[in-house]
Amino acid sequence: MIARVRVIAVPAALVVAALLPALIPHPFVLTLATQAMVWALLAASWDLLSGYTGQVSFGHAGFFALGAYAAATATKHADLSPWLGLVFAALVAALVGGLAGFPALRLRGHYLALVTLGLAEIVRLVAQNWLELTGGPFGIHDYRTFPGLPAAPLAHRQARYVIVVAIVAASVVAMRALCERTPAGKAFRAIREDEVLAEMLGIRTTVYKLLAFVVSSAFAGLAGALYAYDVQLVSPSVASAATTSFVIGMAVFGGLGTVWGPVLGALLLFGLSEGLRFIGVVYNLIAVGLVIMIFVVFVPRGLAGGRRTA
């Protein structure tokens, strides 16, 4: 069953994503599809850290918010090009991830999870209270998005969608290559399976855990920048625990330790959440929660069918 899902669902999802601007050229549909791709990148970045390396993070929304605010503030206050804003956001998130990760990754299990949760809360509080830079509770807006796009509204939306899809696809391929084609990926999986044994085998666990933390943070920051330039409004709510919870649900639904599984899980769950908005904002989240619960019970390895050991 899982093999059939893998063979059919992934190519179908990729084809639909690539052809969506031509299949359904509607601004609302393209807006939802663009946001789904942003969530897909965020879920994949969380999976790189928690699914591959086994380092549970409850604060991924903090790096997402860091990237979003870094891109928005740099574009608005420093007149930085949005293209450079993407790079700047990833670097800021990676830097904060490295500074926070070095002491935090000496912890394990729920201690690390609590530290990352606290980091996200710090980001949220700073964003809410630094009025001059972030706009405070009302958020930051009135900044530029990607330049050089068509002026016509529909063509502009289509072009923005293509840009986001291209960046997300390249990012996912890069993360997949790191985790599956390099010695670092083998070290990640060894740490996930048994960190003490990995240390005994000569693997520098702290170095590789920090690498996973930095890379994961960078791609989360990149996802935040894409979100900022697409929505053109960043508020402190993006750093909330609800954001991280949704991302974890997407990753579990898609399959931990696979990178592409959380991508597919994000696309499906975000689509389900938005498609059920007609029943109410609260009830659609309840429905998504029920779907995740059912998958955890009956398909614990997710759509991807499990994760490979070292």
The other form holds:
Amino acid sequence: MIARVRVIAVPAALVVAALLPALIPHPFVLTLATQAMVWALLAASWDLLSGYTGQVSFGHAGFFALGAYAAATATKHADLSPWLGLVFAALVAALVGGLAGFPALRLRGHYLALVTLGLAEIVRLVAQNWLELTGGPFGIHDYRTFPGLPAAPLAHRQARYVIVVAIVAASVVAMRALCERTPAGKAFRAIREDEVLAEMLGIRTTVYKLLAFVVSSAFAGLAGALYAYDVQLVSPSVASAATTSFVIGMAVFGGLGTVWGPVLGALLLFGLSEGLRFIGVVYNLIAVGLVIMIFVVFVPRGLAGGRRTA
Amino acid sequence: MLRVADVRSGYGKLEILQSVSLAVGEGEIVGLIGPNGAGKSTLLKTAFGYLAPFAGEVALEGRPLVGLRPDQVVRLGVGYVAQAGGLFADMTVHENLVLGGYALRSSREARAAVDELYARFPLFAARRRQPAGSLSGGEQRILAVARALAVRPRLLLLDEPSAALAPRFIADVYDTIRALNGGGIAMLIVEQNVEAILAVAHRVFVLDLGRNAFDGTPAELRASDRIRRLYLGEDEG
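Alt. form predicted together with the partner chain, vs. the form predicted on its own above:
First the chain shown before, then all remaining chains and molecules of the complex.
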């Protein structure tokens, strides 16, 4: 059943995603679709760490915000090309992920979750109070986006969408390949299933956990940079716990430990939350929360049939 | 080859082993028995270097194992087979075997090791894509032993290889153990099934409340009234 869903749904989703600018050439729809893609990348990056290695992060919004601020500030204050800004953002998030992960990954379970939650809160507080660099509570804006795009509004929006889709698709393929086709991916899954046993076999669990943490942080940072260049405004709220909660919901809804499941979950849940805006900006989130709760109870493996939620 | 001398060990501040010593010679099977809570698994983990002892010495052919990472111990030629459930049940048979070779230095060496395992255990070659958790209890235990062979160990540490197995599967597991020992692999085996281990062990070591209670051959153990009463559940006379 799941295999059939994957065989049909994934190629269909890819075709629709690729043709969307032609199928629905509407700036509003394309704006939402672009943001959904950014969420998809963030959810997939969370899944790489938490779904594959079982190291639960409650602070992925922190890496997302780091990437967003790194890209926006580098472009605004140092006039860095947005193309290089993407790389810079991923590197900054990876570096902070590595520095935080090295001591944090010696912890397990709830302790690691609390450390990552604290890290995101630190990022949020720094962003809120470092006025000169980040713009403080009002955020950072007035910086350029990807160069060389068409000037006409619709064509500009279409081009921006295509760029984001291409980068997200390449990133998701790379993450999936890392997790499913490399020795590191097998080690990730072994750690998730039984970390002590993995260690007793001679698998260097700390090294692999750190690798997952760094790669996951880098892709979360890349998602943040795409967000920054698309939305053109980064404020401290992107680092909030609500961002991480939404991402975890997307990953669980889509199916943990699959990469593509959280992508699907993000696209559907983001679409649902935006589609239900007409009922009110709080009620739509309540509705999304209910959908996630129902899914956890009745479809614990998620849309993609990933591993069970504990 | 393995020497554990005057070891005190445990978890955190809890001392389980109180000055325990044992040795495993080349090609020898040493059985480690004792009541629940005696510290058998703790001794096995300490012998592997996974638990750092509070005091005492653990050495393989004179080289201290204390302070080494598990992958370093594995590379020195020590394999560890965990208690029941010691497999990655949701991963395939092939993935389990591949993971056994992660401590090897090169991927070519690791691939060759897995090929050798398939040649030695053709059953697993036929089931390579099957989830390990779907194998029978006995097959799972043999797979765990096979996986530990990926690094070509000279010493295997096995934690209760017969636990929770039906009698016919216990026979299969011990046939595998005998065959491996015939190939020169020394073993230290923690076991609750006393009859099974006495049938294959060259020497038996009894642990009680974290202390040495007996060290001798199976025949000597059977000849000791006190040990027989205490650990084999046999009546006097």
